[in-house]
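The chain below stands alone and is given in structure tokens; this is the form predicted alone.
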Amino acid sequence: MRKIFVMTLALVLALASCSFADVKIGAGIYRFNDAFMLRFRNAMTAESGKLGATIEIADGRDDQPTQDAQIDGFLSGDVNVLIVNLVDRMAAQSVVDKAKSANIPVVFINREPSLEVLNTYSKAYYVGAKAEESGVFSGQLIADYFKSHPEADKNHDGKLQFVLLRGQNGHQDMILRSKYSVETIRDAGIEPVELAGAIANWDKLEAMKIMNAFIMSIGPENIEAVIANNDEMALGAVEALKAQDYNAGNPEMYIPVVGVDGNASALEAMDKGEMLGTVLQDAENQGAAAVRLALALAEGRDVNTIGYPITDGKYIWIPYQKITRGEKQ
């Protein structure tokens, strides 16, 4: 995989010479049993350990009041900075207000608050990836396959009949990935026709149940593609298809499925020919960037010296990358 950011020797030496032993990060994650956020947590833990800082990570259990109590606990304790993956992104203003009152910097991750919220506090930032980019890449994966495999047009009408598995209701990634994946297919000269779509909350089991319902009501022979907002939901769709002997090795019974995140389980499914592709969301660089930004804010250092560029004074954006079968990261 190409290196997204190349650090200079001077920056490496500067970071190595810093001591963050007196800095404690309090981090809130929306729920621990999320495959992508597990990678993110591991990256934050590794980066904190490498730089000698302490990090405490709390499981919000997908419940905003639980996360609110955890954040209150961090702010009343000895943390120097917060990193927050919101359960409900609409709670961002409340978190910012509490952090500002305590004069504690806050770095939001994965679930993006509005710019208006971030602008209410000079020490509030966001680290993530531009969701529209992942939608574009998802659409490109499907469009490229459809154009290069005439047999994918099962009813020979020149249109793409697809089903869409969406993430969490109201989540900016769900909205933008869904929108831009479909628009990109249309921009490629293929008319997209959504046969069915549903919210599956980023969850594999929920997506499998929904896909089973789609198969029963629509018929797998009428579905020409599955677009999922993340890999877990894509894998749930794959399991439902395999139960009907689709995507199990017979090229005449194959439906292209794409996801987002680049999780190990998705790469394995791609190697087996069960998934067409995924879009890598770089949890490792996002986690490292969040920690470095948090440490700079905690110590009042220049945030432009951490090795990740700051955009519009508030954002660190980590690019996505398309992955197709046979590609290794």
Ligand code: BGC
The other form holds:
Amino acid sequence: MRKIFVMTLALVLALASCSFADVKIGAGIYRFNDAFMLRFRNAMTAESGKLGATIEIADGRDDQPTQDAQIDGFLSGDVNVLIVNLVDRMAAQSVVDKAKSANIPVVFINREPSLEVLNTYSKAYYVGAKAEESGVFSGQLIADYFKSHPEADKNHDGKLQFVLLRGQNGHQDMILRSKYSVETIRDAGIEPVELAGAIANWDKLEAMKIMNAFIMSIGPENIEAVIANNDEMALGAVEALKAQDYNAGNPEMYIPVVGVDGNASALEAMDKGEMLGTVLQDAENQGAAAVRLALALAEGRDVNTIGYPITDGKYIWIPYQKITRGEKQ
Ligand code: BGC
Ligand code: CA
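Structure of the form predicted in complex with beta-D-glucopyranose (BGC), please, following the form predicted alone?
What follows is the entire complex, opening with the chain shown before.
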């Protein structure tokens, strides 16, 4: 047993230390100015460095034509593999077509193309997290709080009056987090009532302005929860609430706010009692998995040896985790 273990360990170490010095990854990120994608970029850079590969990362500046031009540049240059965080998920087919005709593998991240699109190219994959799972977890955070805090039902009607801050239109995380958070509350036996909802594009400042407007029109005393599709928007809502002395220490003036991502700034807000909880999205493992998969594809190696399981021949799924007050659940 021990001998086998030592031999396996030696093999794993040999694989881990093999260098990809000749491999160059061309990566397109939908927009650099995004807190979660910054974690993702850092993870990809770190993993590439660890494995001795080169990575060039381009800022799509939230504009699909800009990203298309960057991808064209990568394909006509010297990259061996693409990692793409699409600006617009609907552009996936055209990216796959280009990559396929150049015989360059492509790993999509964070913005999930349809399976039909992935199936048009044997070297097209997706690395991400299941959007539905994050929606269920954020619904559970709110439902658990509501059940253990009777005072959270401010108007004593047994229902949960909430406001919803949504991410960018068309993003699977926006659609499925919104849907499953609310459904999970209902499944927990609490009737959810959406007082107001709006798209805040994953953005803190936009969310703060929208939350301000909600506070003015609805009154903070009538809002029993804030559900945000990500941490940045949750933090924007917290800013708007704090400006009204809510979520600032007085238990009479508190609204539970939940986000998704588990960014450091959200964990800090949770430690201060400003935010109830979040759902950790593991950018570090997603980034490492995307790079390892890209390198295996670039070198024509077996993708089943990279340390992250491939599902349905096309996907690497990294699980989410619920977090309240710094505690993983
Ligand atoms: C994250 C957001 C991020 C978005 C970018 C989502 O998965 O939760 O924070 O802005 O991806 O596409
Ligand atoms: Ca109520």
